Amino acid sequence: MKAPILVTGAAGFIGSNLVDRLLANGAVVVGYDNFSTGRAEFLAAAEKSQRFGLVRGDLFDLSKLTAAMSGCGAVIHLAANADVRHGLEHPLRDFEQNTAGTMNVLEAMRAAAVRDLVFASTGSIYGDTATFPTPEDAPMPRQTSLYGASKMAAEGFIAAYAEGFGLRARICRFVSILGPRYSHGHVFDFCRQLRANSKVLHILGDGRAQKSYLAVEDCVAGILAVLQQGSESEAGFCETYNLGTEETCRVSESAQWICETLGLAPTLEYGGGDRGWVGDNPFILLDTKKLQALGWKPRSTIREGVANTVEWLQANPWIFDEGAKTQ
């Protein structure tokens, strides 16, 4: 039996889909998470495995981290603060979480003598840049956002570690995912407003900005797609891959989208201005030839992520509860 992954932020929306995908195709995983912000209900189906191992712990616990570690072959590390919107709000947060949580996962691993890492970047990282669709080469603008720049940050010590320590880093730049066990972003806080008055949809900016979004079974395609690259490498390397779709959409079709989902028309209002706050990019549109060369491509489109998003959502009526908990 091959050595167990495991994977930092197993709780969350992306961390237990790929738990159940790794598990469905036969590896041991375990699953880190302090819960601040996963939900137990999304590791159900994980935990009635055998194959599969729960670690409530903290990134900040550096020995329990590293006893988790403990004769795992691969590390996937998930576990961020992804609320891009309110990172003013909390200066340090993005910083704490992203860049000197993923120290103490480098650290952990050193100690812990595991090589293969894969790192869930953004394409926040690229700013307001001017090149579309944007290559993982692209020259980088200043940072727009603290959370960008807390995953850039990041992105530098793995690069770091992998040269000095000889670490098989892979860093995958997201756009937004979509999907089942989606609890923050544009689609939930449409849904949840239009669950409150189904009359009236408020949006942020004038709807015009053209995003990419990727379906999460995709996302998870190309995380299990980029961990076998240099697996048998003796020497330490760092590579980076866009993760995303060939299509972008506006808000303003997404929410169309939205509204036909849940059969409603309300009046769409709009806030003014090219970007909802500080910090989003009016346009996202990723490069992912690099990764298409792997044989990985996006099977569903953003329209098609958007309606499985919101009928899960729909299905799921719980999630609304606890209020938009970031992944």
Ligand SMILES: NC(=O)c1ccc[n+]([C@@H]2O[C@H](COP(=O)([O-])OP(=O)(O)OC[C@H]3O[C@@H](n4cnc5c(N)ncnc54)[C@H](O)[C@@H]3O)[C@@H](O)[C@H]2O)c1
Second form
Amino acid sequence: MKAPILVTGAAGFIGSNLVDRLLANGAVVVGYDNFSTGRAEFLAAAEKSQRFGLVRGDLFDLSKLTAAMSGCGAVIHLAANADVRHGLEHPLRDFEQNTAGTMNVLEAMRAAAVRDLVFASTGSIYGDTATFPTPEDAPMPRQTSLYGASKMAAEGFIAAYAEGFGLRARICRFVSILGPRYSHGHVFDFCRQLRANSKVLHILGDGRAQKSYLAVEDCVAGILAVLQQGSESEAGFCETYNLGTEETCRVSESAQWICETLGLAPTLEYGGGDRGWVGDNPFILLDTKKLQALGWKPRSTIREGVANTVEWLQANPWIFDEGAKTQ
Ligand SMILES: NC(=O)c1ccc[n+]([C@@H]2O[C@H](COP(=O)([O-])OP(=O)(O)OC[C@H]3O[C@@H](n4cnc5c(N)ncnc54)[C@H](O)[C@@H]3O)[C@@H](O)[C@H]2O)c1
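Let's compare: the form predicted on its own is above, so bring in the form predicted in complex with the named molecule.
Then the entire complex follows, led off by the chain already shown.
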């Protein structure tokens, strides 16, 4: 049997989808999560598997994290403060959860002698880039969000640990992800608003922002594809891969698709301005040729991803009643 894979953030949106896929592929999986935004419901299927173990713990409990990693073959590090929009309300949070938290993962890996890492970074690290589609080696971008900056700093520590301690690291920069168990982001916000009042939908910005989105199944497939990269002998391996679709949609189009799927025709009220919030990037399109060269290709269109997300939210209204756990 292959060594277990430890997934931090296993109870989250992407983490729980990844755990289910790993288990379906026959892997032994250890989930690690503090349930700050994660939900036990997302792991209900995984918990039925003999090959799944859950550790309720925080990234900042270094001895628990190290013990959980003991005997694992790889770590997929997803735990983070994943909401890009509210950084300015809690200026230390992104640094603590995303940069310092990642340092703890690296230290635990060193102590437990685990060499293989996949890290969930973000397209937000490209800030206000002028290069589209944006390749992994775009000129060092100026950061626009505390979230992007915290992930960029974490990437730096990962590269230095790969160099200094022989880690094999794969950094994945995702665009926004859509699909089952989606619990934060604009589709969630729009659906929540329309549940409260189906007549009016308030939209941040002027609706013209163009973004790329990726279905969570495609995101998980990309993570598994990069995990295969870097052979046993390649200590110090550290490669970065963009994950996204080759298309974009405007926020106004996405709002239309959401309303159509819900069968509603509300008045759309735009806040104005080209950015939804301070630090928002009005155009996101990543160059994914590097990952596609490994045989990966997204299967869903953005429109399908939006519709699937709305349908999942409609079928799982409890997620609204409980309230968004992300602050
Ligand atoms: N969802 C997206 O659109 C998107 C886009 C780009 C990058 N990412 C990155 O992907 C990863 C997963 O995102 P997600 O959307 O699934 O977010 P999520 O909030 O659903 O999941 C994060 C999980 O990490 C756990 N967690 C947070 N802090 C922790 C801590 N200190 N100790 C232990 N567990 C902790 C939470 O309880 C949650 O289960 C994050 O690193 C995020 O930054 C997500």
